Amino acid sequence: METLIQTTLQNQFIAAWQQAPIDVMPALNAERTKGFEFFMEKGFPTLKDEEWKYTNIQSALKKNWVLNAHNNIEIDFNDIKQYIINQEEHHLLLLIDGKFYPEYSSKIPGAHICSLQEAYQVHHELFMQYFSKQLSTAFNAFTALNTALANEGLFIYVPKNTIINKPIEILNLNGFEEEDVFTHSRNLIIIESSAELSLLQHSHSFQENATFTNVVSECFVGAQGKLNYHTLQLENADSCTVNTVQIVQEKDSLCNTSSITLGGKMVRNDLNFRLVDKNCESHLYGLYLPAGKEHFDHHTFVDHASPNCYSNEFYKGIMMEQGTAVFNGKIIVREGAQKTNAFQSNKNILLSSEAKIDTKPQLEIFADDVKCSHGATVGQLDEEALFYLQSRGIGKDKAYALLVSAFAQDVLQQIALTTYKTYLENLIEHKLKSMFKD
């Protein structure tokens, strides 16, 4: 069954890869041509492949899923705005299927934001010094089939010492489609030296429909740079994510980073760091919680290839129902890599006797003058805490509720924008009482 799947979905790849138009961008040809080989030759992960040896990604391929042609499409914009967090106080760029749509989005001062393509002719050559330049099509096969097939996507490029002054929301919309549909896009973030920015990244599914979304972002950040990058996936039963984040972080630069996950049949998120330089800083912190038969695999990688960096990751999951999770997070410490301080810890809660959690925290260190810690749990609530809120005359329910509310708390705290705290508070409040009900 999986060979007729995966031959079936290859199929219609190849026959996109046949007309996909070579002119589009031609200088990308051999990239592409790399990417879609890998892809031929590999196909897609299954279960024998360590990497993905707790996410079976053949029960999401299952589908009749129609490769998305990127139509434009027409829009409403009363249609979209309860999807905005907050449009006062946030930029907005609006992705619809992976498209940019600028008629739709803010124009942004000391930025140069367009779409791929765009980019590709009107900063030709900053795009290809930095396009594909950090992310090897090695990583696994949907990377590869990215970069063979996206031609839609995102470009931002933040010149040397300028800081944008108000978050940037990017509101992607998927499932515009009647078909089930299946997207690639890529964006290309840059930040030059001493430049600062904010970037709030979240997913919705439009319709009811099924979609497979792939997409793949670089992320750039220059000497004594500051990115802050926040994502939010909340689409709906039947959507699928594979999504890639490759950061790359030079001298005295700083990263903050947030990845929640609360909506999606099978979300697989792949966070990768690379600390090219001393004194970098990186913070990861996330927070997932599958419920119903959802599965939300995140895969962390930070690689402090040079001394005097330090990395912090914290991330959280709360399993409730059927629901299914698997965190790996790997730090590795090269040769040379002296003075690093790096640090994981992954906390988990089970709230049902189904629901499930696969963590596998990594450390590998090749240099003697480091700190570094990892470590993993797994548990249930605290019967004690539960009791003396009951003990209150606080129902059952409630009480659970009240504490895994506090639980995730440690990480949404570390959370600078206020709005947009406040906004993921009210989702989980919202999603905890499908499941608490007093």
The other form holds:
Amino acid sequence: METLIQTTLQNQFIAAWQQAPIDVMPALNAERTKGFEFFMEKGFPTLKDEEWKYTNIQSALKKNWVLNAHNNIEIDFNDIKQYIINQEEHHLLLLIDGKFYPEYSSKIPGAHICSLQEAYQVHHELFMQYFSKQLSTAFNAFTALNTALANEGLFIYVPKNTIINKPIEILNLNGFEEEDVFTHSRNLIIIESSAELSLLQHSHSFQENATFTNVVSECFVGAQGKLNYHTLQLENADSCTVNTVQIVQEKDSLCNTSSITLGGKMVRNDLNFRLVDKNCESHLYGLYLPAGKEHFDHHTFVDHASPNCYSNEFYKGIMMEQGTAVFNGKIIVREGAQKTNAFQSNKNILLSSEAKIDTKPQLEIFADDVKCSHGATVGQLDEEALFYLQSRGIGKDKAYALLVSAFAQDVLQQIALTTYKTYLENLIEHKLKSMFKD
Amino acid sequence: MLSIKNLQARVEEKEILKGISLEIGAGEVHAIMGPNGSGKSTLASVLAGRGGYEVTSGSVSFNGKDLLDFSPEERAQEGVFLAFQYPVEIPGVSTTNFMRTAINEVRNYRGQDEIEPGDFLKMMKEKMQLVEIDQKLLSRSLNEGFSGGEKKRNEIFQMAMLEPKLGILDETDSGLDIDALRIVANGVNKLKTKDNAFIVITHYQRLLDYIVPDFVHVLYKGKIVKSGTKDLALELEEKGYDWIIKEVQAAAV
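Counterpart to the form predicted on its own, namely the form predicted in complex with the partner chain:
Below is the whole assembly, all chains and molecules, this chain first.
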């Protein structure tokens, strides 16, 4: 049965590949063929694959997924409004099942924003210069498949010296189709030298039905450029996401990321940094709260390929009920990347005996004049702290929720967008309340 | 107000309290003294409901209710307050936010509405002055990075905010310099009324110069071996605990 369903899905991929109009983005054909052949040869990973050892992707694939054909969807904006965090303080870009809907999106002065296919036409040279350039050396099944089959997605180009002051809220709403769809979507974000951009990308399920989203975002930050990239996953308990973000930083650039995972059956976030020139600074913050039968997996990879760069990573996890999570943080300091400062910390608390975390920090250093540290902790809530709160009259459930929120605070306080931060605090409080109520 | 009868308690397999009886009335201050390991802090913990202590015998009645039947939060809501010997640091929760939550939980238990934000701020200001604590300290994470004195002042501040019927001070004087000790003691004295009571647990007589007890009890090996007035504390200060221990041993023979 398992094999049959997967064969069905694989047959859909093959059919899509064979039917793909070669004239959609013809200059990509060689790259796409490479991706497709990679996938056909390797297939989806199993638990034997070191990078997927603790995330059973085979079980997430075990469903009658229908490959998304990206039909145009009639949208009533009133149905969407409730998902928007703040339309006054943020620009809005709307993606429905991975497809960009410009008619419901803001016009953003200074930035060039369009769909992937339009970018291929309008910004062809730029597009070809960047598309898949950093991925293809290290394809995995999902990025390979995405490269082969993704025709939809978002393109953001911020030219040299342009500063986009207002944060851009990218709203991903999934599950508009009748069936449980498997979607590929691809985003390309180019920030040229001395340009600045803040993104706030959040994904939700629009309906009850399940979705499987395989999204790849490639970000390029030019010399002295600045990118803030916040992501939030909040999908329903049947939906799966594999989200790969590849960030390449040029000289003197700065990148702040936060990755918050609050909902989904299986969420896998791969966040890869390549620091290709001197004096780059990268901050990676993350927070995950799986409950029920949710499984959240965060893989990060910081590639210090140049000297004098700084990276700081701080991820925290709160596992409740039967929730499980994976943290795998890899740092490589390449030969010649002297004066590297690379720090990583992962802290977890387990709130039930059935909750689980697999955490694995990895540090590989090939330079001799560097400062690096990493560490991971797994614990329970401090009983003495709990008693302290109770002894002031605070009920046990509320005390629990207060302590858990407090545990999350030092990640949240790194988020400079106050409206977004408050939004997150409310979501977390809500999730905790539903956990601890009798 | 509080009636402890033949209270026996243990931690794991170790008997710590071996039959304590004590009557505390409204408006009274009782000091409990004794050498290290005599069971002073255990008594405080058992009264406040800390986990890990098993009451094997005896009863504790608080205003006619069985205190031991209540959860720690219910005891607090009923009006018992424990000032911790080692206040806990809680990163990410400010004292202000913590106090607002606590007060509203207590009010909710008593069937009152949540406190008005304006009233809460007014109350904060008033009680802050009582223990000479700074607003800035209270907006920081609870006890995190506080000095020993700041932590103890924060305990008394919280007690002032919650206005308990029974305040239990567990070695509040430990680790305090003389100035901090005076501030803390002043705070407690200002909170004293004819309707509330205090148990002051201390190893030294020093604190009792400032918080003058109506009764002094000496705890030794899990039992109250001697009770008296504040003069007993002075005698202990002068002669140490040895003479009482000898007395107890002599009586046993």
